[in-house]
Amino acid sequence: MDSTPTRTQVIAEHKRSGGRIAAVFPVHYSRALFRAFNILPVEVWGGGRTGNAGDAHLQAYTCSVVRGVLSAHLTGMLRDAELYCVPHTCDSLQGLGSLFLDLVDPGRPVIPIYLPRDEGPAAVAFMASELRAIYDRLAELTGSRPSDADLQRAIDRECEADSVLAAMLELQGRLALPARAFYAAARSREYLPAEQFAAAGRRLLETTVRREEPAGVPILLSGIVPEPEEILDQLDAAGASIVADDMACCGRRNYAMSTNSDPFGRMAEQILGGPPDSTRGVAVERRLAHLLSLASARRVRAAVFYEVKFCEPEAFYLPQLRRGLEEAGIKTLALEVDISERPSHQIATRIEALLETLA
């Protein structure tokens, strides 16, 4: 996916085209919806290295893809969104939506998704509900009102895109391709259309060679976001493949399919019958049986938890995912770190000392 056009280029294209952007965070929203209106969401995962202008607005133990969010935000980098989406993911992204509903005018609309805890019919219905409030808003804010069928068209064009995720993903690790090629390829779905990232996609399953088997130890990353990028360079250098993604921003947005009629419900199944997800507070057993499934699937030897400092959720079901990983024989790895800075040589230390005892 060489050619891939950048988020700057997306965004000038899609407002010159006379449609809206909508800035969103992570982690779970239904891209259908705002499709529909003609509103391309783009997500920010953080602000890369956008120095720490969020940093004297929040206390020194909020993680820093919140941190990030509020830099891009006061250091004009979102300005080309005409509204932000703010879904409940944890207790600071909550905490970040109330500060712009509440305290701080971020001279745009703010749009708040609630995630229910929980599964099964109740949390389906409820997710629902959430989604068709939000489709009132967005027509209060656009003048718009989609059909059902409109509303079945865009998600069937994101559903297209997420069957290329899937099939990217499942042949990771096999494909020809650097951590951070395939990862900037795949997590190209959080800014590009739909249908320019199944197009963009199949070519790159296409063009690419495949291996017969992985290049190096196989492994699989488990986390929220593999940023800063390099932690992908030091996992080729030291021999690593990663052929099993658990990340929030990749695998774990391995949406489900759904035939439901009424285009709200169908949304919300495809949400809540992703992958396990720490963020969605389900079980931690469900979390473990997933892992331990797609380690299995895989053949991986050692798994690596990429974790954001102070991400609560993740910390409450790591001590349990690794005890159970180690149990079945796979390896683990807990690196902590804070994604606006460079991975340290020490991260690179330990990844050679894991894969080392796999020699």
Contents of the next structure:
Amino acid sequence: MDSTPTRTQVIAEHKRSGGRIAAVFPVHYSRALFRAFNILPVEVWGGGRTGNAGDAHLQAYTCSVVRGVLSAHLTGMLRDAELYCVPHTCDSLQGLGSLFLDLVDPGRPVIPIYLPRDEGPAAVAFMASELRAIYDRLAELTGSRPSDADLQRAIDRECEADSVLAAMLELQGRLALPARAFYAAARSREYLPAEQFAAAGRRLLETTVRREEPAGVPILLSGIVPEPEEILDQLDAAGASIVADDMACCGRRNYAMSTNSDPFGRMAEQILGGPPDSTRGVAVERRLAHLLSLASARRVRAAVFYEVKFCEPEAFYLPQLRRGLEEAGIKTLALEVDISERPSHQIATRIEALLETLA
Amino acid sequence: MSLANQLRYHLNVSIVGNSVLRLQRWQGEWQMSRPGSWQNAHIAPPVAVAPRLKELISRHYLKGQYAHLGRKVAWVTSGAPVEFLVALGYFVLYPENHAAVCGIRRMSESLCTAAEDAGYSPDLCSYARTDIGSVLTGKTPVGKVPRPDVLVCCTNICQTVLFWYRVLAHHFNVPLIVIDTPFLYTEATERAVAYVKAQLEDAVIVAERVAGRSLGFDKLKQATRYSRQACELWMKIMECGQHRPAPITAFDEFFHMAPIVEMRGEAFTVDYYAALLAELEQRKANNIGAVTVESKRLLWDNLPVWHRVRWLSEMLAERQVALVASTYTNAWGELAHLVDPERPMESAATVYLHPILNRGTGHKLKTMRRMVDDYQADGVILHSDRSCKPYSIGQIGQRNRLADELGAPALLLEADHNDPRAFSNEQVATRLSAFLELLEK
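Cool, the form predicted alone is there; where's the form predicted in complex with the partner chain?
Everything in the complex follows now, all chains and molecules, and the chain you saw is the first one.
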């Protein structure tokens, strides 16, 4: 996906064509709902050079994702966004949404999305009603009311893009690409319109050389977001091949397909039927079973948990997940980072040590 | 419960245990009544009903120790709807309360360490680490904690409890009832209330199955009635703090709140709070302040620092400062009017959506503004609690608004409710001293 346009280019192009931009924060929401209103959701995961302006409003024990997002807002990096969408991912993102609504002037509408922590019929019904309420809010903001057929078409486009992402993840490690390049391609899903992503992804799958076996030690990468990207270089340099992804920004959004004739029910079922994710509060057992299944299918020899410091949804499950994987003969390594800082040399050393044990 | 077990339970709890506890209470009352038994010149003697509180809490944990003889045990989060469990005859245990007891008894540090040794991050909530440490080591200051038959987790206080209870469910391999309460950025919607009600109805089905009995509607209404009465009394108790001098401080409330948290839905809780209120009214009439010389009055925001409650209370009292209210204790009374014993399920869905921790930062600021007025507070201490993000995020803006808009000096105090390692005596003392000097000007 060498010719993939940058975030800035995509935003400029979308605005030029009369569309609007929504800055969307992690993790789960419905892209289709926004696209049906010709609003392009562009995700902000808090990484990069956002500075520390957010520290004026957030305590130091708030995770770097949330501090980074707020810093990006305060320093004008999100100025192209005409609205913000804050999924209720955890206590810290809940706090960020609330700050924007009550204490820090966002300068634009803020739409929070509550994500049910259950998957039963009541949760699906609530999620669908939540999406309906967001539809009404977007209709109010844009003055348009897409029909159910419009919504279904938007969902179809996202499903197509999701299936391309799924194919990329399936072949991860066997595509002759550096990890950084693979993730740049996969994560372009965070800002590319679905149809562009699908086309670019298909092109990548067609043109990239496929190996019979991964070049390095096959590993599973778990966590929230692989930032800063140097971590991916460090893994490559140490001789690891990421063959299985369990990142919240990628593999955990490999959403389920739904055929519900009600578009809101369909979007709700897709999100709640996605891979087990700690931020959705699914049971530890389901998380572990999912990781074991991924590991078995891709012949993973080690799992690297690349975690954001202060991320409670991740940290609570870590001991059980590590124990379960270790019992299945899969080595594990937990790394904790502040995504606003470059990964330390110590991290590289720990990755090397892990891989040496597998040599 | 078999007849033999019933007899053993009643022998150990109702006869021997209760008698010993009653004796201890009388001893406590007698000791308190002796002239010269209270030595602190800055703090008034404890209320006379204090030994009764100790008796209540001890009896609660005693019942837990013998629960295995026939009662089903539910571990629940502090903000969870408990009335249906009480009506089904469950012994209800609150791991958060138990963790707080560990904090007060200076056990939380070693228990947190045990959890960390098992792989849990020191950045996790210290209640959770204390509890997990206790589960893993079996160590507790209350004798014995009964194993749960069911876990009930309500997300209206934080998302942390969900992950924590998932861990407990994995460890104990027992059913987990999740009551997911959508966060109220603004006001509750009908669909949010309907969602919670649907989950409550599902929860009852699971709880009935585990208990092996059906929920009696009259019993549910009775438990709900007791809950409402206790919450109303608790609110009146806290409102006594509006009097000058305040006959009760938030430090006292942190201890007296135990029954409203872990014994809601019970008649004895209502009786206890009625007695406490009567005594406080008497103190008001006699102008007896909880701090002997009350010059300044403060509001507290967030959880207590359990391991330093006494230290903080003595430090403030020495400076003639009374902590007259707290948003934390207030949370257990302010929703009393929403509790409707005639519509227990419907009203529970509304009530349990509305705790302060399930509402936005703007609502908390509004609550603090109102409490500063109602309690004539001269300033606010906002405990920036490393272990409680939902309570703490927003405090920086809230502090600034309180100072700018109300002219109420406000201090952000960095600490942790249950992990003493995240508390620096010297640093806190210095910051508090500087803040109090500012108040005195």
